[in-house]
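Just the one chain here, the form predicted on its own, laid out as structure tokens.
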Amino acid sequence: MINQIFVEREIENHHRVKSILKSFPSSTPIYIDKYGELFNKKKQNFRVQKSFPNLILASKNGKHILQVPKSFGIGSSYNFYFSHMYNCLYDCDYCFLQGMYSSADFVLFVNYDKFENEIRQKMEELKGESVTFFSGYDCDSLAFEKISGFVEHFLPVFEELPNALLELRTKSIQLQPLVSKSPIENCVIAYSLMPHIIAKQIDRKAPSIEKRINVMEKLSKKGWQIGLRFDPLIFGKDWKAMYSNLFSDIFQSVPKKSIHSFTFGPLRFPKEMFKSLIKLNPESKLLSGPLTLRGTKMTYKAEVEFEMINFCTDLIKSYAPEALAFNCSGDF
């Protein structure tokens, strides 16, 4: 999976770097000054690198916690996101990362203490307020867990911050460390979902929807809160029947009491990013589908988007309270 490992010199003695390198005993790390030397190089081929990605271990500088758009949230008064990693193990047709970054290499920021400190500072600033911290938008929160130990580190942090909610967005079927720990009330394991047939075509390298639902069932039985993320909604032939079947499959396995929230978001791309995605994936049926330019974004026609969100919102009311539904149409 990993082609070569690069390590920033300033963190070569970091305990997390040493631990990660033990997972790759046959790989000799190459030391560099800054991760940007590789990651930000121009004229890289994202598609070629995706088959043989490097792992770059780095230290994140600057702001570690960023505010999300006003239109994005799942009920808290304040909403932020943080990215301990850039790029994802999976290779989905609609992934904005391939249009955002020129490199498909994985960058893992090992200085978790800096993220933790900013989260604690933010909670001190907003004392008494409800705050959500979203993880899993520049990567998958759980897919790299065996190497990163990200969730293992941050669950105890949020356990000490009862007014802070942690959302772990994922498509992974990774169960550890969740099944070996007692669930905490202020953590939501949020799964990206779409109809089975569509996922088989465009969720490349990601676990099947069947496997994701199976993991959701196991975690719900353990006591974890589950988030259902239908983002993006995909339009196509028989889409209403497919989403109806998907919701039925989910709620046959996952009890209503375990659902924290469910969100809907339209398929959308910034105009320039869409141009990059088309160049990288010229044969993609999804990207060549019925998309149109609305403002600065390529997306479905307004009436299509409206119909899909309304249909799915109305449909899911038969399974869970409408108060748990959120329309997350903003971009990070």
Second form
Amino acid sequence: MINQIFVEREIENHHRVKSILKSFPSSTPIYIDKYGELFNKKKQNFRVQKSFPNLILASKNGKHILQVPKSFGIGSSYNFYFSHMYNCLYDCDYCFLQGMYSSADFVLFVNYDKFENEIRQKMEELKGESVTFFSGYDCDSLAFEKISGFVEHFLPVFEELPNALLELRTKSIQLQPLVSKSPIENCVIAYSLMPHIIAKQIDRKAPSIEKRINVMEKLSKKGWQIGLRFDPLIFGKDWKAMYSNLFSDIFQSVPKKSIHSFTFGPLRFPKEMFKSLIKLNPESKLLSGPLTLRGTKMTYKAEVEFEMINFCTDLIKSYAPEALAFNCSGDF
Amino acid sequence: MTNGTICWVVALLPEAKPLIEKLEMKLFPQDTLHPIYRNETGTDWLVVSGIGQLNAASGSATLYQVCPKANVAIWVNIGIAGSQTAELGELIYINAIRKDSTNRIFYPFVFPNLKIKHASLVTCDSPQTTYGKDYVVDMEAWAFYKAIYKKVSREFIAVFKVISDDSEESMNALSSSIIYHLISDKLESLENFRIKAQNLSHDEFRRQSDPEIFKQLVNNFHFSFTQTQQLKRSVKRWYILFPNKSLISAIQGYDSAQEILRRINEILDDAEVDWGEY
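Structure of the form predicted together with the partner chain (previous: the form predicted on its own):
Now the full complex is given, and it begins with the chain already shown.
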């Protein structure tokens, strides 16, 4: 899975680097000054790297937590996101990371303590307020857990911060460390979902929807709160029947009381990013579909988008209270 | 093996000869600045650049101009190099290239699972008789990489070195025949690399190539530059969304570039993607 490992010299003795390198005994790391020497440089082929990704272990400097767009949230007064990793194991046709970075290599920032300090500091500043911290926008929060130990590190942190809510956004079926820990109230495991047949074609390398639903069921039985993220909504022949079946499958397995929230997001790409995605993946059915330029975004026609959101919102109301519906359509 | 292309950049004729023989290449019958060889099927091209960075850069540029699939080819610099720690005759897959007395480093892409030892390399301006402990030394790789990196992405560039010397004595003892055998003994080990490289180049060629019908339409109607770009994308979209529907039938009766483009886009914009049985 990992081609070569690069390590920033500054962190070569970091305990997390040492333990990660132990997981790759046959790999000899290459030491570099900064991850930018390699990552996101011009003249890189994202598609080839996606097949043979390198792992770059780095230290994140500057700001570690960032504000999300105003329209984005799942019920808290304040919302931030943080990225301990750039890029993802999966290869989804609509993923904005392919348009954002020229590299598909994984950059893992091992200095979790810096993220932790900023989160604690922010909670101190916003004392008494409810705050959500979103993880999983520049990577999948759980897919790399065996190597990163990210969730293992951050669950105890959030356990000490009851006013903070952690959203782990994922397509992974990784159960550890969640099943071996007692659930904490202020953590939502949010699954990206779409109809089975579509996911099979555009969520490349990601676990099937059936498997994701199985894992949601297991975690809900254990007491974890589940988020349902239908983002993006995908249009096509028979879409109504496909989404009806999807909701039915989900709610047959996941009890209503375990649902923390659900969100619907339209398919949208900034115009320039869309051009890059087409170049990278000219044979994508999704990107070849009837998308149109609305303002600065390539998206479905307004009437299609509204019809999909209205239909899905109405339909899901028969399974879960409307109060759990939130808007996560803001662009990062 | 599919029909991808590999462009070999080699400093000396004795280094090149084993490749020329194995891949059945012949001298390319054109007056070029550096001698160029190619095989009959055009899957392998080779330039004998001469020693040193200037020659490596110039040889690479010459081959780039001559090879018709240069932009989708895998570019390989192979040759002899010095090292204090690697064994004489050992094949090394270079994973980092630095120019002597600078801090700039290139990190070439390395195919996984080739079972070839990796090492970093320093390119020097003159032959070296003292060697670093953890890198190999040559006189071309930096300039080769720098020249080609401007033309293709890093995943399409590779550097291999065979260790030929570890001291002044061993360097002085190098003859054409020794160099020939050093390279020729390692060609078998490069076979897996060649297969992967050919496949990668072929995939890239396919990704960049245009459907036949696009070429026909452009030849038969007058499309402006912008319309040509739009048509290229629209034709590709057509074959993805309607793999079994004839494009020619859909545009029958439309006899100007503008009308054809409008008709194709009308159909595409109303298309409902068929995701298959659910």
